[in-house]
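There is one chain below, alone, in structure tokens, taken in the form predicted alone.
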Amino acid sequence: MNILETDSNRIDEIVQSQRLFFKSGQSTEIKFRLSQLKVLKKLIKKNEIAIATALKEDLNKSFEESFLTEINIVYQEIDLHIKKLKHWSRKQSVATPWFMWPSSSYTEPMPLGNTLIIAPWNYPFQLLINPLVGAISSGCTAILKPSEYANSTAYLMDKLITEHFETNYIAVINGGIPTNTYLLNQKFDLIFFTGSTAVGKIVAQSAARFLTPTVLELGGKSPCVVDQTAQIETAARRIAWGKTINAGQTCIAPDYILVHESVQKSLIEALKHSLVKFYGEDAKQSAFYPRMIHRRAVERMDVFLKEGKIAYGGTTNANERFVEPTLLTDILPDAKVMQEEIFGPVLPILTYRTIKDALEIIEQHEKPLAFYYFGNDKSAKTLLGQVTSGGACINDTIMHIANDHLPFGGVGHSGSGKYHGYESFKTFSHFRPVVSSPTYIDLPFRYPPFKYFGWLKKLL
């Protein structure tokens, strides 16, 4: 079933109703925010199977993968916000210079207002609802725009959100490019976008018309360096897992491997072993191996497969949206697979002799969303000091996203802005600085004709 475009009059009505609701002040009350976070958690608990079923239909995710990589991440986020919201919402005293005596100073978090959250198709539940937790927690309203490619999840989210929240507070708007375009022509107080860098640029340009702040969670070519000091079997297992969850359709998946030439062969063999252990000899028959989002994604992988030597895998079936986990070697630096973010289960493996060689390859690309290093701590420190990335893991992949106490976000072409945990609360809030001055005394130093300026200048 294709997603239908939302009527523009309906969008206008929802946008206007949310502006009025925010102005009423109801969404800013702490008691209300906490109650709505609990409503959100309750509806997810009640509909876990329905959510997992939708994800199965869209991406062939197993229940286990759906729970671990989507549902549970949202649970953790909600629980942290419920626990910490009262503390985060307090005024925070800050120091006041002596010459401002007897004034005092503090910051107070205020909700930004009416927000738009645009989610991608690869994690269509988590990346739609996780930012929503921050919007609710901070006291904002939200319009949620799911991806039209993940049809089942988009329809389910529309149904569940509509049943549990008033549309003048939280609403789902479905549709494709025309609906996205119309939404981006509206005035919001924050736009939160997760998706490709190309579309992120369009979002930023649209937001600039109203000077609307944006959070852009994008992607890029996240490198994975495997040094000769690495524990090869562990490295291979963690890389194979990070690359093949969601069939590689993960913004922080290892995009390519840079392995020291002395351990290339052993790494490839260990990767093969891990892939077979995960999905069996035929990944197509595995209950735990997802599918590509659509036929075009498979055809795109087919182009990449022609650009190197297939060391493992290589089977595709566009009708079944299937791409086998594939290891690719003997790739030329100017190959398309090394120029674009892969976003699939194709893993190019390049070798290097010195750290300098590896850095030269990494620096040919824009700043990535993630950086992974396997090896000893000394080399890790050296590389982390020279590679700028949104996030990083040492001797692991992906797991930095699992810690809701760590901020998540990109840098440069891989994005701007951060969220998760307290960072989500901050992202949807404005921390207003306030100076409170009593009236029982009014020192004359700041007023013309600056009678005591000479004395004051010496003290300053």
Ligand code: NAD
Given for the second form:
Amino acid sequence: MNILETDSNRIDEIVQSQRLFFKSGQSTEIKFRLSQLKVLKKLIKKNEIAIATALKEDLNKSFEESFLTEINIVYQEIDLHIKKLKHWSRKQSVATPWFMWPSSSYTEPMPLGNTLIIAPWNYPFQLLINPLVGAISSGCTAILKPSEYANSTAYLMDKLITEHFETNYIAVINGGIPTNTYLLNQKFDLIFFTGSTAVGKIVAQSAARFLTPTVLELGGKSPCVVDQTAQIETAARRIAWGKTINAGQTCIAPDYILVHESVQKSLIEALKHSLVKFYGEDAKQSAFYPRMIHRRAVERMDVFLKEGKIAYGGTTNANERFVEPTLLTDILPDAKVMQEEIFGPVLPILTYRTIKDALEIIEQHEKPLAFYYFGNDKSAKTLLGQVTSGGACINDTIMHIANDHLPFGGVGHSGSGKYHGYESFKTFSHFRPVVSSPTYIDLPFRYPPFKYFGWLKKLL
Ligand code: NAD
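Could you drop in the structure for the form predicted in complex with the named molecule? We only have the form predicted alone so far.
All chains and molecules follow, beginning with the one already shown.
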């Protein structure tokens, strides 16, 4: 199935019509926002199977994995926004200093306006629609740009969104780099981008020309430290799961392991055990093991597989977009696998003797999107204090994304801006500060010729 590039005239039309629609003020009404969130939920409920089928076609995700890591995350987000929207959108009083008496002060959330949401291919449904929930809830309009690589999902989302929403409010624009470049030449009030750090820089540069604020949800090398105090079997199960959901094509997958040398052997054995339990002896036969997005992604893994000793797995098949869950030890110096974000099911396992050694390896990379630590609370505190990362889990992987009461996002090269739950509402809103001053009195202190200045200075 080939996705057509949306024609540039059509893009102009949509952008223009969304500007006019936002100006009409309709998207700002709370009643309208709530009704549209409900339309979105109903649309997904009605098309759950179609969405899961598209995800199966794009990435061979099982229904169970699609439901847990894509569809249900969006349900949770919509439900929270429907429940809290009235509360979040209220004016919030703040204190007013005495010298401003009798004025009062508050902040009021206002929608930012016309927004552009650009999604990657790895969670092509969730990463397109979850930010949209924030846009609707805050009263914005949205243009959605799915990834051209997750064809089936992009095609389906185009169809469903067009059927259920007016394009002057929410529209899907399909295509690859030329379309995205054309879109980035338009003026928006917010660009919400999820994707690679390299393209994040292009987005930030384009946005700067219009002084458009951006949210950049990017990637990086997320380390996973396993201390000698860790509960090894549980650690292995949680790491093996976090690394192999979506065949490792997860922005917050543990990228590489740093294990204390005294427990390396037992960790590897436990990881093997977990992988066999999840996917059987031959992961290719498993109904629960996804595929790589395209041939090129398999070929990238083939390069990594030559850069160490394979302790488990190692089989690939580019025609079938298959890469076996693979444990890699004895990594060669200067290996690419330790320089680039892996974004596949290859897990390098490095050892350390002292925490200082582990930190030295982590610090060779930019600030990661996630940091995982397995071990006791005392060392967790030390390490978390020394490693800056977008998010973190102690004795777990991935699960910080599952709590919509926690903000999600990167730091430094792994991104800027946050979303999920209230953070999404905040991200798509401007919190305007307002001072309201009654007119029944007008104190003279601030006005020239500053007759009471000496007295005022003593009080301030
Ligand atoms: P990508 O950056 O290649 O593509 C993302 C989007 O940008 C796509 O819609 C694509 O069409 C567009 N694009 C690509 N090249 C472009 C260019 N030169 N100019 C303008 N637009 C362009 O990312 P991807 O390969 O789809 O996704 C993988 C990356 O995304 C990984 O680095 C991963 O860590 C990251 N990611 C981050 C998160 C997060 O929440 N932080 C989530 C998922 C993926």
